[in-house]
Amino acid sequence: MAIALAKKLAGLPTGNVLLIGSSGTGKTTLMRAVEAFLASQSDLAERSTQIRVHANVLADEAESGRPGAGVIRRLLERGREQLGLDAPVDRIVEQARDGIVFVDEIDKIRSVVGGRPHLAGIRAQEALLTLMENASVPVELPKWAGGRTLAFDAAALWFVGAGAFEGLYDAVHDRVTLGRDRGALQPTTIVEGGTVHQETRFELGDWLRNEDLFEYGMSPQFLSRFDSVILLNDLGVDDLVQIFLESPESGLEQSRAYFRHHGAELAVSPAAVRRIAEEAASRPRMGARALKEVFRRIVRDSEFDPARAARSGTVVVDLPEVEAALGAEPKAD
């Protein structure tokens, strides 16, 4: 990503990126991180202009018979935003072309669903790879803008696709242990504290190929147009430790700010994290969602009664707290 960024910059060919992952792995982070970057100085914001969409919306927008027109309309818009509202309509033009176009859940436009065909997937594919070709896509410009209709070029633009892709894992596992490359995957050898066995591991980096994103639903033609697929990695404790320390988003900054907002502070140890870490990971498809609803149930108690739960001024929750609400039975909120 960050290497294709700064090809994006600096105005060389840039191809595009499909980031493959389970929910909660940091798509829509790394999303945001291009965005607040490109944001944090002014040169580089008025050199490129993004936008977020759910792909489910271009999917409605294709259905609707306006495949592409959308996307554009949204890169003028944010380009006006960027320039301000008196800009020259050829400069909002010339800065939605160099555009950055994220697609959010690409993988709800898959072209099958339950063996039938998805029409809605299969127009919004069509309408994104009209953009993607480079094609000239006529457009009819916003009423502030004169309403004429332009066509647009497209060439330029970047486009970053994410999905978690759900069943992509099963189906990958399923062709290598049980259909017709069943056998392929191979017992491993461990030798660990003097003692030998045998794991088998299946990652799916080592197996996935392009024919099972076209069996998933990705056409041919649509998948050919990225340059890199990126598969990213369930997330580990040590990657939950730290976004759950560091993250301005995480549920300790969030409790932190409630039991201030009543006169206490919040401590956790390190051994209450780890094992809140620890439960998190033993979700894998929820990915650092987990560490929410790991961390809700352990201070729920504590965020209802925050004066109570204070001794000398600071709630704290130790190793013994974590395990007590971990094994207790989950309450409704």
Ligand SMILES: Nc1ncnc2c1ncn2[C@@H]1O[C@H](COP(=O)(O)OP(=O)(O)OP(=O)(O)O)[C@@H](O)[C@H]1O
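Residue numbers count along the first chain shown, from 1. Take the two forms, find the largest set of C-alpha atoms that superpose within 1.5 Å, and that set is the rigid core. Computed from a prediction, not measured in an experiment: that's the story for all the values here. First, how it differs from the form predicted in complex with the named molecule.
- Taking 2 Å as the criterion, A310 counts as shifted between the two forms: its C-alpha moves by at least this amount when the rigid core is aligned.
- A displacement of 2 angstroms or greater separates the C-alpha positions of V191 between the two forms, with the rigid core held in common.
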Contents of the next structure:
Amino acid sequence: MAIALAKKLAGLPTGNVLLIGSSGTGKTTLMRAVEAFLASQSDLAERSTQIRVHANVLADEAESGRPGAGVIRRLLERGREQLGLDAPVDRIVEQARDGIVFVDEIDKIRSVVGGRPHLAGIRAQEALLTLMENASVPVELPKWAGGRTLAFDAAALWFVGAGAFEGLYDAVHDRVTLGRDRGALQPTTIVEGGTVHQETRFELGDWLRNEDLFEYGMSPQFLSRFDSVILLNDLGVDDLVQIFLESPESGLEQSRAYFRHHGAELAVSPAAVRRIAEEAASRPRMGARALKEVFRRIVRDSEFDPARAARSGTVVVDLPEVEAALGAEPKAD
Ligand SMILES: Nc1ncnc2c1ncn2[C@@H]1O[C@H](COP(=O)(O)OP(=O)(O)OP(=O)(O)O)[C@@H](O)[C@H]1O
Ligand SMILES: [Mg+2]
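Next block: the form predicted in complex with the named molecule, after the form predicted alone:
Full complex below, order starting with the chain above.
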């Protein structure tokens, strides 16, 4: 992703990227990080325009006709925001041509759902495909740009798609254990600390083939326009510890600010952080989102009565507090 972006920013040809990763592993976060980076560099912001669209929206637009035109319209509007309302239309078009298009939740435009054709998905894929493979796409310019029809040169657009592809993991696992390629996944012999045992390890990246994505509902032509398919790793306990401590969205900073507002400090011990991360890691299909939920359960009572916390000056969250909060309620799942 970094290399593809660096090439794009250097004005060199770069391949479209498809990100596949479980829910909560940071796909949208990655897209937003790129946006924030580009926005923070004024020379880049003047050269390239980026937009982020939900594939669902493209599917809705596909129902009513022209989702491809919608993408270009968004690029033009974004370019106008960046360059200012008085910027010449040609300059805005030029900027939009060099655009970056993030398509989030791209797995929502499957061509099949539950074994039946999904028309909106098919049309949305076709529309994107048109933009991805045609150098020139006719578009009607918005009113503010004169309204004329223009041949928009889409050759330099860069696409990054992302999706959780829920069910893909199981489908591929089934293929290599029970299905067509039954027996392909064999246990490996592992020698560890003087003992020998057999273990079957399944990693999606070892087995994922294009055909699995075709079957999932990404048409071969559409998929072939992505030069690289990147699989995001599931987040481990160490990753979650880091995200909990560093991400502004983990809940820790909000809680700290809230107690500070009431005159108390929040002290979370390293052992407590690790336990929170372990608990979050055990929640299936939530990724880093689980951190917030786990942490909220722990601080909820103190947050309800901040005056009491303020009297002691510090809200302490150590291992016993975490265990008590986690043990007090049955797990949500
Ligand atoms: N790798 C990561 N680094 C930092 N923060 C992360 C990471 N992954 C997830 N997060 C945090 O977890 C939350 C969910 O992440 P995000 O929305 O990026 O997940 P996603 O992969 O887009 O999931 P979904 O498939 O459900 O859309 C965000 O608050 C984000 O800050
Ligand atoms: Mg997301």
